[in-house]
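Taking the form predicted on its own, here's one chain by itself in structure tokens.
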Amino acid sequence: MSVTEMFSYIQGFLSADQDVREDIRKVVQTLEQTAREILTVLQSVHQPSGFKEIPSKCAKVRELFCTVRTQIADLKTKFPMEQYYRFHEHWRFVLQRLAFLAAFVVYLESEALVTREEVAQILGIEVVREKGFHLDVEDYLAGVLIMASELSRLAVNSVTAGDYTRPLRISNFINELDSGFRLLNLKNDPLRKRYDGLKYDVKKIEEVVYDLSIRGLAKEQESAVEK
């Protein structure tokens, strides 16, 4: 082989690897575009008249991830399965975000902390990696971080809406999570680094309780309800 045959050679494989990665490209930006109408959505439960909207809010959001399930299998037809690290970066973001919105979703049902495994569900992808398009740890754990910066926006804006109830519950839950993610030996740079975020969360959701206490409005609302 010349070198001219080389490098033609070499170029073919080049324009292959752009032709991937722009079809790659362009499902993700639906993605991303389904992701901004979810936390479109979400967004409205900071109003003061959210919250008694949480239940039918997140009723259109359930139907939304069927969009973004349609679109994640669509995704998967654009690249050989075998090299889905060689590509993850280009997904990586919108799967982060996606884990997050399906985090806060699942915590605005339950208040509870949603699995790796109901978020790889709610997705329509996989948890275990030798089965094909899968939900890394880092990616579950990145949204999760993500959310818990949402709670605690949602704490202070619980309050601003006169329920005075849930910023205690979101601080129970944080301080849980701050717990667990303390047992976790992180050396993702970037996963460290939104980590570090959560402990300013913590600080925040404490100083809208200890406000909550001092004004004495959580027992009082705690009262009302029992009475």
Second form
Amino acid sequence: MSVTEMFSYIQGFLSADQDVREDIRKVVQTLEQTAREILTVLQSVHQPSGFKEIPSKCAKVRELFCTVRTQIADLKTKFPMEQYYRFHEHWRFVLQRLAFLAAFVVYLESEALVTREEVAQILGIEVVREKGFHLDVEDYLAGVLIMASELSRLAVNSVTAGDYTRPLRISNFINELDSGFRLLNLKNDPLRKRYDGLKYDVKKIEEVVYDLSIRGLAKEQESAVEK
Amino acid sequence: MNKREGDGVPRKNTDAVQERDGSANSSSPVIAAFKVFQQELDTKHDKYERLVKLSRDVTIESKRTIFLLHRVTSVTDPEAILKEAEVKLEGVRQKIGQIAEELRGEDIHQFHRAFTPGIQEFVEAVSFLHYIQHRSLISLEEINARLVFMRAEKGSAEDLPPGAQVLTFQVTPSDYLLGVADLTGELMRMCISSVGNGDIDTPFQLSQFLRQIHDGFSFIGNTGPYEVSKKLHTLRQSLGKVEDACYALKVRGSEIPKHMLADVFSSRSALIDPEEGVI
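Any chance you could show the form predicted in complex with its partner chain after that form predicted on its own?
Let's see the whole complex now, leading with the same chain.
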């Protein structure tokens, strides 16, 4: 094979590769759009009026996740499945956002940590690599960490809205999450960087709990409920 | 934890602290889930580290092979050196076999970053040897065809389908391209040293070959990965040096006795001076 032939063969490969990336980028853009819509709906829980509407907001978000599922199904058709990691960078960001949104919805509904299986189910994807388009464990963990900072914000705003018990529940939840992350041996990678931010979320929520408890506000409401 | 309590920030009450410690030991679903993640991440990181190690070994051995091959021009018996280089590359091939073993059943792109430097160096060494032997560019298929490994599975060989014993490693086109770009640097060095040995034919052959590769890279342009455009700049410099060498040989080769050619050339490449031609 001559040098020229060799290079034109490789050029053909490279431009085919670029076409695939172009297709992926288009679908990922629509996914990002949907993710932003979901986020907008969920942001309203920080409003004082939003606290009462949590169930209806969650229902709306669940509907929007149907769109996400069809868009991801579309994405799956754009490249050969065994080359998932070759193009991973294109959807890594949006998949982490979606994992966060799914985790946040599940937390608002049941105050429990979403499992990786649940996220995969909400997004219409797989958990293990062998079965196809899957949720990488690092992306799942990154999504959970984004949720932690969202919850520390929620703790502050729920006090403003007059809900004094929610911060205590959030505090317990975040602490459990924190001890979970402590079990991991993270390398010096983006996930580790994000994990380093978790302690500030923990600290913030602890401060909120402290403010409530020295003023007896947390107990007050508990006893009010008991009466 | 001690550090946190000492830093003067309002602390949460002791009950909560105890609760947290309690939850760390308990078998709550969250902790159980994270234990699974811990295992999964550790397995992945270990595999990655093993691949990095193998890749470094591949790099070192390939570099040594290249150094060895540079001696070909100044030695009376090139066959012996080529034999030795082949033996060395066979060793590298075995290492790549181990990489392929690690990647069995994995997505090779997931760990690609761990072994790409080694593979590029291997492509460089293999293509250098191939050029010395055949004066042509080795193709991607030829490299990949060499990276087929037969594994003798003990005992369980009968249970496995025939495909499971054959392990292949595929060099990606980008790795091949980057390896070839590195090859041009070696060819430039080979050209300079062959001038030193009074060999006048090799520089002209090399400049032609390098020009073909350069044209190929220009054809690919910026469609390739980002690193390619970076290497293209170095490639231009190498090509410039080789073309200058050929120029010097052509212009002054007939005037100067052969044993002094090296001096002519080294003075030319040392000071690239517009006045030099006038002297």
